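Have a look below at one chain only, the form predicted on its own, in structure tokens format.
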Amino acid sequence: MTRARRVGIFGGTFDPIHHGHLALAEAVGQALDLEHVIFYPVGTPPHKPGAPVSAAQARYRMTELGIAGNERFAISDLDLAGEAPSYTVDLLREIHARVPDATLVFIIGADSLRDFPTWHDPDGIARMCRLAVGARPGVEVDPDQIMARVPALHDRLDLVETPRLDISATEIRQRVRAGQSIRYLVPDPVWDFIRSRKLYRQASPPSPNSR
């Protein structure tokens, strides 16, 4: 019997995408034998209300540059449409409608698993996908406690050993603002794009609707 397609879904602000994101996606893709890992830059992050986020077009392009050369990786602009908050459950519902034969594997870090019960409709998310969780430096989370709060997650959680790269997009933006190098934190083409567009030079990047 042929196994159903397994497709990784990796959503995020990606402001900017960095080697921590890429290492997580690569490790999960290999460990769970995913056919593809599709990156979905989010349009309006619901978990960052009022926070300045770079233009969607710029974040999409940085993500595209960051994943170039990896045959397993792909990118979609599906989550960039509209100005309403981008909820994961809505994205998964749309992906299911487009690829109903695929098993969806939603990729997050351990810090996101810790917050998962507070997401919009976490049980609805868990019913539509498996959750693949990668380790994060300094983050300890008890999966049993999370599953107790989100019953639909039982038997749908995969803990994956991933490289523990202590890199954050916040730190990268701060370093750029301070005139410091971000080489080896992001792929070179992403750094070139940041410099050419003069991103993160000011405290407040453009709004997410400046496309």
The other form holds:
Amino acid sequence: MTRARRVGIFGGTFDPIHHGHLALAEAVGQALDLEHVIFYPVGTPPHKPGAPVSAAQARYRMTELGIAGNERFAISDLDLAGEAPSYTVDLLREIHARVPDATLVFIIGADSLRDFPTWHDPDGIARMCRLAVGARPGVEVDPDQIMARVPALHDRLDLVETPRLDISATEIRQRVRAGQSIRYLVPDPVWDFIRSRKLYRQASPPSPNSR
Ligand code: ATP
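Since we've got the form predicted on its own here, give me the form predicted in complex with adenosine-5'-triphosphate too.
Full complex below, order starting with the chain above.
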């Protein structure tokens, strides 16, 4: 019997994409034998209300640069447009309509699993996909507690052994603002892009969310 093909869905703000994201996607892609891992930079992140984010187009380009050369990785702008918060459940519904035969595997770090019950319609998300969770340094989360709060997650949660890279986009932005190097925290082409566009030099980006 042939198994349904599995496609990894990796949503994030990616402001900027860094080696923590890439190592997570690579480890999950390999461990769960995903045909593709598709990165979906989010236009208006619903989990970060009030937090200014860089222009969507810049985050898209950095993600594109970051994944270049990995044959399993791809990028989509499906979640990029729009001023309204974009909900994961809606994204998954759209993707499912496009590839109805695939099992969707939504990839998150442990901090996102911890917050997952507070997301918009977590049971709806769990019904649309499997959830693959990677470790994040400094974050302890009890999957049983999460499943108790989101019953649809039962039997749909994969805890994947992933490299623990203590890197966050917040720290990267702070380092750039402080004039500290971010080399080796992000892929070199992303580093070049940040320097050439003079990103993250101010406390808030000049035009939040503009494209
Ligand atoms: P910020 O610091 O701005 O909040 P971030 O580094 O957490 O950003 P996001 O784009 O918000 O990056 O993260 C997208 C997804 O990647 C989330 O599910 C998050 O848990 C996961 N992730 C980010 N960094 C890591 C990391 N170093 N290790 C494992 N997972 C990570």
